[in-house]
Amino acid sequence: MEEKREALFGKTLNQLETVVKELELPRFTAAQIADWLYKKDVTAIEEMTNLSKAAREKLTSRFEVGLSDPVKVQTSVDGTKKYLYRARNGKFIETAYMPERNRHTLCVSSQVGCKMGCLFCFTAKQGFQGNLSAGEILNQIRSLPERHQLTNIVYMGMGEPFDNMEGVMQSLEILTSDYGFGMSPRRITVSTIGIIPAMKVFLEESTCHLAVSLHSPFEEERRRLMPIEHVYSLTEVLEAIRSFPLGKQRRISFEYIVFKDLNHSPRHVKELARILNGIRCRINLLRFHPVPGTPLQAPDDATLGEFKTALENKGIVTTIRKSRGQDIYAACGLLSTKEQQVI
């Protein structure tokens, strides 16, 4: 059996410089390789035609480009597409493409499964299967048929991004660097449930937007929804955000899934206004997408609208995220779990 070669795609410029040094190639070769990988859409080393034949042979002996196409796609009546990619050990990850009139957003995964155990998330039912490499994260973007229409990327798919800091930060460098995809950090948002040490690293080393999963302003209630509250409390998360100078360009948002009869009372509105006072932010309200095995239920439109108005009356910028892909296993983790049950 032929030994699997290492992927070049997903390596930073510094890592590519290490590769060419080990192969005893000129240092400038690293920049040429990066250009082919991230600007010119090559799929094979043989296509890197400004490299000498000897250089291409040396590279091919140990490396491959390392791209893979989605194995399945589901298309919703609202235009949302959910792509399924094969991961290691017979597992799968999901990527959701959400087109709108002036905005085309891709929601990427950062892990296979997840260990955080949030009550409302179906990905957690898979358990943790492993971290995605930077190349596997970026492959979800690079191999997307609609790639050149993308305006925004959100790290809100399967997994907790800040539980995979190496892969996520490396992928962000390549996405935003001049040698890479050259995308504006203001077009990229990374979501977290609140892993404070990693969140601080992100705030210090990246200028991409931050989204924090909130879901309740009360720590005891949040703990029942999100076990991470036992480790990093909401109070500590907010203190960490307040302690960091965010600047005018960076946006902080709080993702707030609304559950029927649970987290949208006047009491919740009052406490949200209190704990977020002084933080320049917005709240994104999301309707809960019911998943098997959880007692949580979805609210109706009137409930969402009333909650939004109440928050706005407290001076909190609030939006309601449109539910997308309801007819194609919309909730994160449903499609990949179904596929794993088939094979």
Second form
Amino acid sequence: MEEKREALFGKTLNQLETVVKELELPRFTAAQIADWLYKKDVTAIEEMTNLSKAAREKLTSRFEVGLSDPVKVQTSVDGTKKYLYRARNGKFIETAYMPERNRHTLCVSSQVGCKMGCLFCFTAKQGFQGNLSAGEILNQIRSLPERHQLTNIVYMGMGEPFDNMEGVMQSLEILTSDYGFGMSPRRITVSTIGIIPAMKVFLEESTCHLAVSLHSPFEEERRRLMPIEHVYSLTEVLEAIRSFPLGKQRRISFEYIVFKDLNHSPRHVKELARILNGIRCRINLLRFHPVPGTPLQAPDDATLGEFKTALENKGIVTTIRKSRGQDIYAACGLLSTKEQQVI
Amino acid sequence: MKSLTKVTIISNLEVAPGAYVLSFPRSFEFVPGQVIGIAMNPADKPRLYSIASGNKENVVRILYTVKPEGKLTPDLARLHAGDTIYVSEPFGGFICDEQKAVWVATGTGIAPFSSMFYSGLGKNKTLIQGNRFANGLYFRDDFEKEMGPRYVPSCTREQVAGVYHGRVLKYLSEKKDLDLSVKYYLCGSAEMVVDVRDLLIERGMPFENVVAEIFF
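Just the form predicted on its own so far, so send over the form predicted together with the partner chain.
Every chain and every other molecule in the complex is listed next, the one we just looked at coming first.
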């Protein structure tokens, strides 16, 4: 079997400069390669026609572009599409594309599976099979048939982004750099359950938006839903956010899945108002999408609306996120490829 | 991350192929089940490890396995007595009281429970410990001696007298008389934690009685 060559796609400009240096090519070749990789739709090194033939041959001897088309797509009645991609370790990941009138959002995965074990998440049930490289994260965007319509990217698919800092930060650099996709960081949101050291690095080194999974303002209750609370408490997460100057453009949002009879009482409203006091933020309420075997249930729409109103009455900007792609298991918390290892 | 302090290693013993117990003098108080950050140098990003020793002991012990691609463990495994590393203050909330409970661990997920055990919290606990091979049943002798029938060792890749053959999930699923009135504490791979939690919930256990710790 032919050995897989290293992927060029997903390398930063610095890394491409190292590649061309090793191959004894002119330094400017790195910028040319970046241009072909991130601004033009090439799929093979041979298509990089402003590189000399010798340069292309040298590159081809060790590298390939490394793109991978989706192997399967499912389309929801609401227009959401769930794409299945093969990662380079042979496992699979899912990506959800959610088109709306003026906004076309792609929800990308950062890991194959997840280690975090949240009670309400379907991805947790497949365990952890590996980190995605920057190239594999970006491939979900670059190889998407609708890539030219995309307006927003959210790192809210499979995996905990801040458990894969190398791949995530590298992919963000390429997405937002002039040499890369040139995308505004204001169009990108990275979600975390609150791994504090990595979150601090992200806040310092990136200007993309941050979303934090909250789900309960009470540590004991949050701990039952999210084991990470044992290690990094919500109090410390909020302290870290408070201590960071965010500026006017950067948005912090708190994701809050509402579970029936669990986390939407007046007591929760009062505590949320207390702990979020002083943080310029908004709360995104999410309908819970029951996963097999879960003891948790979804609330009705009226409950969700009442909870939203109660939070707004406390002065918290609150939105309800529209559920998308539930019929194809593409909605929030439902991505998993456990049953798709063989297709 | 908490600030880091330099400590001198007392010993770094290979207790099974690729598995080590590193010890250094205890200079802080901690609650059994807590973690510390460890780094080779003060500027490095610390990696988190559960403390494996008791909270009254003079030394702190850390159990780790070497991950060939890991950022820290290959270097840790090369250390000897007298070498130094940097450790954070202990933190974390995976803690257990003196109530009757069941501990379920796989691999180095035994560390928080061994800390609880060596701190005197094992008296009314049942411990189900799993690994692939029997030599990965760390601290087994001590558990067997103290806990007797309340200690259930299991391994998946070999058959050994006195050791259940199979995954801890299989052991629990075969048990028809699971005590659902006590808390279950789980620590190990994400897959084990999620599978066992699902099984317990399926058997009718309130999810708030399942306390899970994760590796990352």
